[in-house]
Structures are given as C-alpha cells and as structure tokens.
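One chain is shown next in structure tokens, namely the form predicted on its own.
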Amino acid sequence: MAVELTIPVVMADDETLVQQEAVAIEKIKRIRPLLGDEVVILGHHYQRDEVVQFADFQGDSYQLSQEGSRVRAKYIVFAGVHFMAESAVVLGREDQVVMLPNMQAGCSMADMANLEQVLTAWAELEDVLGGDPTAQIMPITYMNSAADLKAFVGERGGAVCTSSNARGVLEWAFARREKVFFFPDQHLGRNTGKQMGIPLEQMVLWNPFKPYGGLTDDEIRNARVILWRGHCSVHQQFRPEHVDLWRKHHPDVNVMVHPECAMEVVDKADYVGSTAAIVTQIEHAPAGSKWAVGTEVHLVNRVKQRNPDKMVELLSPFSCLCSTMYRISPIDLANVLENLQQGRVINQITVPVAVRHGAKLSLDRMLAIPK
C-alpha cells in the first residue's frame, strides 16, 4: 500500500509571523546595546533559540535567579515563566525591577498547587494527626511553585528544593520531622524517596480535589512522604516503552532522564539528573557515545548542536516542548526592551513584602543545607 507524504504548507498568517519575528530580532540587536549593563536578560534552558540567543545568562530557574541578584543591572528581563520571575524578585535587590516578556508564560506544574488548596490540605492533616502538623510534618516545595507557596513553607520551618538537591533537602527534613509533605511534583518526590530507600507504600499521593486527599486516616498516619498530585506536562510524555525502543535499535545507547519523569521511566534509565546535570554529563561523555535524553526538546537540541561528536536525540518520538515557555517570542522580548529604551517598564512581576520575606526564608534554608 502506497504511503502518501504530506508536505507541510506555510500559511499566509505563518509567513506574516515569521516576518514579524525577523523584524523583532533586528530590533533587539539594535536596542540591546543601547541599554548597556542597566539591563540583564536571563534565558531558561527550555526557551526557544530565537529568544535565548540574546540571554546574558542561560541556565535553570534557580541558577538564573541567583545570577540576577549578583549583577549590577537594575532591570532583569526573565525569559522563562512566571514562578521563575517571582523567584528573581525574592532573591533580588529591592531596587531591581523584574519583567516577564509575556505575562501568559506560566507553568502548568506550578498551577497544580495553589495556596488555598495547600492550606486546606494542611488543616485536614491537622485534623487527622491531632495537633499542629509542624510538629510532625516538614513541608517541602519544589522550585517550580508560586512565591506564596514558598512563603507557606518558609513560615512553617520548611525549605525549597531543586531537582539537583532534592535528596539532600529530604534528608535534612527527615532529620527534623517524621514526615515530609512534598509539592507540587509527585514524580521528583517519589523518585527521590525511592532513591533514599523509602518503600512505595510509605509514599502516598494527595489528591487536592478529594476530601483528605482521597486518603484514609491510617494511610496518612503511616506515610513518611505525602506527595502532591502534580506533574510536569513535558516530562509526563516520556514513557517506559520509549526506553525499550531505543535499547532495541541501539543496545549501546545511554538513556538519561530528568527526575520529573515518571518512576517507571526513571527506573529504566542509565542516568537521572537535572538540566544542568544532563548538559554536563553529555559534554564530558566520550566521542561517539549515544544518548537518548528525556527532557524538554529545546534543551536536547541545544545539547545536540554543542556535541556534534556524539549522537544526542530526544527519548520520545514526539516533540516534547514546554508550550508555556514557548509563548515568549522575539516580538515579546523586543517589546519589553523597546519600552525600556523609551523609559517605560511593562510586564513587571511583583511579590508582596510579606510573601517575599517568607519565600526567602525557605530559599535561604535550602542554601544552608549541605550538598
């Protein structure tokens, strides 16, 4: 049976957008030097190439927030998503102004846990455990969460974690309290707990849309880790069968995945690590080695381009991209920079003083935990 190949056709609207982005890129090239060191552009690993090419610093969310706090620049343009820009505000100086090129650039994972839901869960845990939960439970939030959740954690003695230090933070937490309440990403929490030897039956899943998380009193009392029912929409797309398919066709392939992937995928991988760890691991790998990588496609493609002596491919046969990060375009970046040149600040991200204080407590605790 003949297979008909369909050649994609660029529609007129698409051609117009391409032209508009080309104009925007030239505008950025012209305006950026005029703004000098008063402005710093931060570009996340998952950002599209047309935008990240203008970044003064490129990295993961926490690394970029730290870079922003260290520079003398007054204006920080964060080409990332909303929670990242909030973290830059929390860690930055009071005189710094943080802007997000597109205010619609959010994070689906961060949106899966809001303060009202977490406060309800905390009250229900208090009801089951019969007293202030802080006596027994250490709240830990992943970096990929809103500033008010970081403040919630900070005010209750907890800490933030990243994908690279999650184990150290959990060990710190268990040294102080019996249980950990981990949100919003269930997979990072479960994978880290399993790595530490915590039985799966002692890691329960809290569903915020059900009373008491859909758990029985005994399940809550017997749990060591209470995982929030949240996930990354990108890393959720990687499946165990993707690993099996690569091993079938390339028995010598190295599979490396991000710990936000499901446990069934992580269990089959050769290496598990943060975005920074993925970049470093492959850069230091021997020439000729083969890598199937389970993380966002823009990062994978960038690593592939920088390592032409190795085979580097996306683990999934589908294009796993961060659609919310992709909302930031050269047009958005040009708009922010052009307004700055004209003395106007647009798309500023602010964090209330009280929230900023509580969030910084949780971030500072993370920094104090030995790696």
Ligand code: 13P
Contents of the next structure:
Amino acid sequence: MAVELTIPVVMADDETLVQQEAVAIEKIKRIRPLLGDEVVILGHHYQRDEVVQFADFQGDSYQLSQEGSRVRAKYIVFAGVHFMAESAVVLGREDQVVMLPNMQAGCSMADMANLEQVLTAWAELEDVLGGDPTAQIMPITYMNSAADLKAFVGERGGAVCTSSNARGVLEWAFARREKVFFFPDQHLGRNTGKQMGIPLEQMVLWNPFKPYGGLTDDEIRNARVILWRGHCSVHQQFRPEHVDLWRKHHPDVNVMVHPECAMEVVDKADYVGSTAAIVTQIEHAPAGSKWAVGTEVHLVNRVKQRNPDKMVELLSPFSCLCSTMYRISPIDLANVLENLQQGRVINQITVPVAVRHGAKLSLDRMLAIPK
Ligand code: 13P
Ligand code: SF4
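Now that we've seen the form predicted on its own, could you pull up the form predicted in complex with ligand 13P?
Zooming out: every chain and molecule, the one shown earlier first.
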C-alpha cells in the first residue's frame, strides 16, 4: 500500500499546518522506536526544534561528518542540507542508505560554485602561473559544496574544511604549497587568512563570471589566497553597525559570530566560531552574562532557551533564517520514517562511484588533520 504524502498541495493557513505538524510529530514518536538501531537520525544545529528533537546526534557540520563516518546503522536520515547528506554518503559504507527528508533542502552558498566554473578557473590559473598548478596551489573547499567539487579537490591533493577547522586546514595547506585556492565562501577564507596574519592584499577575490576571475596576472602571481566570490545569504545580513548598536546599549555585551559573517563584523566581535563553538561558549559562560549572536535564528533561539540565566539575543534585528534548512519539517521526517517502516526508501541521496572516491580523499584528509 502506497504511503500518501502529507505535504499540503495548496498553501495551508498557519493553523492547518500547525495541526498537520502536530499529527506528524505524534507519528514520528510512534514509528521511531519501531525502527530501532537500523536507523540513525543526524541533525544540524540550524534545524527546527520540532525536527531536531528526534536527532540521535546533533552537531555542527564537522561533528556530523565525523559521526557520519562512524554510524553503524544501515539507514541514515539526515536532517540538514544536501551537501551534508552527500558527505555522509561519501564517508559511509557502501551498503548504507542516506536520506534527506526534503530534497529541496540545499544551500545557496554551495550553489555559488560548480565544477565547470572551478575547472575553468583552474585552467586559467595554470595559464597565468605556468606549469602544473598542483605544484603551487592547494585547492581547499568548504564543506558547503557539492560532492563533485570535493572530488576535484581530493584528486588534486587538497582537503575539505569546515567552519570549525579552517585554520588547521589552511596551515596544513601552506605547509605543502605556496598558494591556496579557497571556495566557495570568501568570508570564511578571508577571516581565517587574516587570523593567520596573511595581509589583505595577498588575498584576492576570484569572480567566476569574469575571465581570469577579473584579476590581473600580477594579482594572481602575488596572491597567497585566491578566494571564490561566494557567500552565505543568511550570515551576510549581520552588519558591523549591529555590533556597534549592541555595544552602545549594552557595553558589557559579548558578541559572538559565525565565521561566514563578513570580515568587518568578525573584526568587531569578541568571539568567532562554528555553531558547535557558539553552543559551548555560551553554555560555559557565567550566569548573568550577555550575548549577541551572529548566526542562524533557530540556533540562537535554542541557545537562549537553554541558558535562561543569561541574556542571549540575535545580533541583527532581522530574522536571519536559513530558508533551506527550514524546508525540513516534521511532516517530511514522518514521511521518510513511515515509508521506511513499510520497507520503502524515499529521498535517497546518492553520489556516483567516481565522485565518491575523489570526495572521500578530500574528506578523509580533513578528518586526519588535527583540530
Ligand atoms: P557549521 O560548520 O558551524 O555547522 O556551519 C555550517 C553552515 O552551513 C553555517 O551556515
Ligand atoms: Fe548554506 Fe548559509 Fe544556510 Fe549555512 S546558513 S546552510 S551556508 S545558506
């Protein structure tokens, strides 16, 4: 018997949707125990409470990839975005099945670089620098990228990085080659390079829509870091003026931001770190301390709820919602689990064998680099 999709075809009014989600939550509570150890649910910190409450493991993208490589269960339900589920496929066993509850849950930053553009850039860099680029340039891709870009990097001796280990990965890269080609997030690359003392003039911006990235030969030759012109639409909403405003009204506030924020914001912050670092930092802060946090709103709200003895607020007055993370609803999760219980796999994420091999090289290298 086919399981009916419970996703509303017409826009439901809020009340109907809340009721449907409440039904889905009850369904998950009923079905989840029946699936036992055969299934593991992994959840990213940006997921809604209604979804992440069912995660067997919750973490940042580094922790989730580490966990993904250790999971013994046959079925992994990934409450996160597409590139995270792909990485779980690459790091998992071949007989494991990874599912994304909503196939529309992508990442707009990951979509800002594709293989064709990166291959063009690599050929242009080769043209300017002469000789084999792998002798001079280490390609590093942020975790927020498609599996074929991870394979591109892996096949050229490079590694993946996340927001929690970018510095370690860049140090590893510079110990081996003189330049780094970093994609797709310019901000994580720039913030990390600056932290390492690399002058701004040696970090150039590669515009994939212009020949040779819009750079002169000299700019390419003198660069130590070539940054792809990509960004996160959520984190770019945080502005340095928001930090100023918080400090004006609360001189004792601590500002903590995610490294996907622009350099001007990171420079003004007291702390910078991944989603997991934000959770830990505030959890261990003294009672009564005040925090203005620059990252996705669901995580900030959760940290606020879990730390009632502290003041925790979103750094920006705007909502700063990751709309793609938000696409995964309890209705989607119930749908995947219900189908699984009835012996059907839906929304499976797959990675072609050749891509999988290359992507595993770059992910394994990342996991081997000490944090
Ligand atoms: P983390 O590495 O902190 O999990 O961040 C992932 C991400 O997509 C942030 O926007
Ligand atoms: Fe992608 Fe930004 Fe959403 Fe993170 S917050 S998943 S980088 S769009």
